[in-house]
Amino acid sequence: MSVLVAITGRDNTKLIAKMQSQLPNIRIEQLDDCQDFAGVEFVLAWNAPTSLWQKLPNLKAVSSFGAGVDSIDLSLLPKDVEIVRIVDEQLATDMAEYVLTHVLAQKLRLKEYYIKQQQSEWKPKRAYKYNQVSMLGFGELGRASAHSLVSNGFKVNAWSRTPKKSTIATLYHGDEGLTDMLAQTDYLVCLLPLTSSTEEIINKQLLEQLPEHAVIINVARGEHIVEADLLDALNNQRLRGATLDVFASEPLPSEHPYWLHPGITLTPHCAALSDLDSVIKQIADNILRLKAGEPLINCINKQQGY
C-alpha cells in the first residue's frame, strides 16, 4: 500500500518527514509527485483537489489533517472508504482558555480601552454584567468551555441539533430550542462542525434574535457566519460585538472590511492549533491500522458529517 499526502497551501516537508520516520516500511508520496495513484490505499487530505478522487480505485481511508472533515467533499468518495479525524486532547484545553480568555475580555470591554489607548482617552468604565454564555455545539470542545466558564462564574447554555445530557450547561436543541437559548444570550460561542445544515447559521435572522448587547465569538469556521449580515448588525448598533478566529476566506485579505472595524476583535485562526507529534501519531496508528485489517479511530458518522 502507499500513502498520499494531499494537503494544499502548506510546505508538507516536515510532516512526511516525520511520517515516514515512523512508518519506514510504507511509501509515503506528495501529491504532486505522485506517480502510481493506482497503489494508494489511504489519503492525509485537507483542500485536497475535487479532481484527485475520482484516480484513486484503490482507496481504503482518507484521514483529515483537522479536527473536522468539512474540507472533504464526502459525496465524491465511495461509500466503503473510512474517513477519520484528529482529535487532540490538548485542543479541548487551548480553545476552552481561548474562549474564557475572549468572553472575559469582551466583558472587561479590553477591545474598547485599547482603541482609546490609541487616543491617549483616559474615561473608565464598569465592566458588563453580562454573564450568560450560549454555545452553538456541544462536542468534546463546548464541553471543555462550559466547564472553564462555569468554574469562573458564568452561566452557560448550550444548543444542539439533537437532545444531550449535561450537568453544568443548559441544553437546548432543535429550531425551537434555538430560539429559546437566543434571547437569553450575552456571548453566543460558535463551535459547529460545518456541514450543509449549520453553514450561515449565523445570519440576518439569527441576529436578530439577540439581545442588542450581544457579541458573537466564531472559533468554528468562517462559513458559519454570513459576513454582510454580521456587519450591517454590527455597523447598526444591532450587535455590540464579535470576536473572530476563523473566516472563509484564510488568511484574511488585506482589504476586508473586519481589518479595521472598531466592533470586531480579530485572531488569525489560533485558538487551537494541533501538536504535530501527535496528529502525526494518531495518523501512522490508522494507517497501520488500515495495513493490518483492524478497525480505524476517530471515524466520523458520513451522513451527520462529523
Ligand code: NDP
Given for the second form:
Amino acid sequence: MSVLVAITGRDNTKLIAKMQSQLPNIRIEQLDDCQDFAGVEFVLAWNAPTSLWQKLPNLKAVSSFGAGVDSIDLSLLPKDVEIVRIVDEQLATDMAEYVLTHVLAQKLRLKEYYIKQQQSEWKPKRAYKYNQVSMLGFGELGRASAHSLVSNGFKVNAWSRTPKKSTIATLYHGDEGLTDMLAQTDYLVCLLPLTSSTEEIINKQLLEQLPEHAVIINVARGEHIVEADLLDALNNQRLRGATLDVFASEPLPSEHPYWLHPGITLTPHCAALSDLDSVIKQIADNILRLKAGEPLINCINKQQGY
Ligand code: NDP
Ligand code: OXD
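Could you switch over to the form predicted in complex with the named molecule, since the one displayed so far is the form predicted alone?
Below: every chain and molecule of the assembly, starting with the one above.
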C-alpha cells in the first residue's frame, strides 16, 4: 500500500517529511514523482488534477487536506472510495476567533476609521447597537463560532439543512427557515460547505431579504456569493458592508473590484489555517486505520457532498 500526496500550489517537502516520520513503514509519494500509481490506496488531496483519479485502480480512500472537500470532484471517484476531511479543535477555535473579531469590527465601524485615518479625518461615531448574528451552516465551525459570539453578548440564529437542537442559538432549516432567519439578521456569517445546493446561495434574492444595515461575513467559499449581486447591493446601500476571506478565484486577481471597495474588508483565506502537526496526526491515523481494515474517522456523506 502507498500514499500519494496530491496537493498542488504549495511546497509539500515539510509535510511529507513529517508524515513519513509518523508513518515510517508506509511509502509516501509526491504527485510529480509518482512511479507506481497502481500501488496507491490513499490520496491526500487539495486541488488535485481531475485526470489523476482514473490512474488509480486500487484507490480506497481520499483525505482532503482541509475541512472542505469541494476541491475533490466526487463524481469522478468510484462509489466505494471513502472521503475524509479535517475536523480539528484548533481550526474551530481559530475560526470562532476570526468570526467574533470581524463581527465586532463591523459593529465598531473599524473599516470607516481606517479609511478616515488615511485622510487624517477625526470623526468619532457611536458603535452600532446591532447584535443579531445569523449563521448559514451550524456544523463544526458554525457551532464553535456561535459559542464565542454568545459568550460575548451576541444573539445567534443558525440555519442548517436538517433540524437540530441547541441551547445557545435559535435554529432554522429549509427554505422557509432561511427566509425567517434573514429578516432577523444584522450580521450574516456563511459557514456552509460548497455543494450544488449552496453554490451562489448569497444572491440578489437572498440579499433583498436582509435589512439594509446588514453585513455579510463569508468565511466558507467564494462560490457561495454571486459577486455582481453583492457589489450591486453594496453600491446601492442595500447592504452596509462585507468581510470576505474566501474568493472564487484565489489569490484574488489584482484588478478585482473587491480590493478597493470601501464597503469590503478582505483577508487572504486565513480565517482558520490548519496546524500542520495536528492535521498530520489525523491523516496518519486514517492511513493506519485503512491499513488495518478499521473504519476511518471524519468521513463525509458522499451523497450530500459534505
Ligand atoms: P460541517 O460539515 O461540519 O457543517 C456544515 C453545516 O452546513 C451543517 O450544519 C449543515 O447542515 C449545513 N449545510 C450543508 N448544506 C446545507 C444546505 N443545503 N442548507 C442548509 N444548511 C446546509 O462543516 P464545517 O463547519 O467543518 O466547515 C464549513 C466550511 O468552512 C467548509 O466546508 C469550508 O468550505 C470552510 N472553511 C473555511 C476556512 C477558512 O479559512 N476560511 C477554514 C476551514 C473551513 P446539517 O447540520 O443539517 O448537515
Ligand atoms: C479548509 C480551508 O477547508 O482551509 O480547511 O478552507
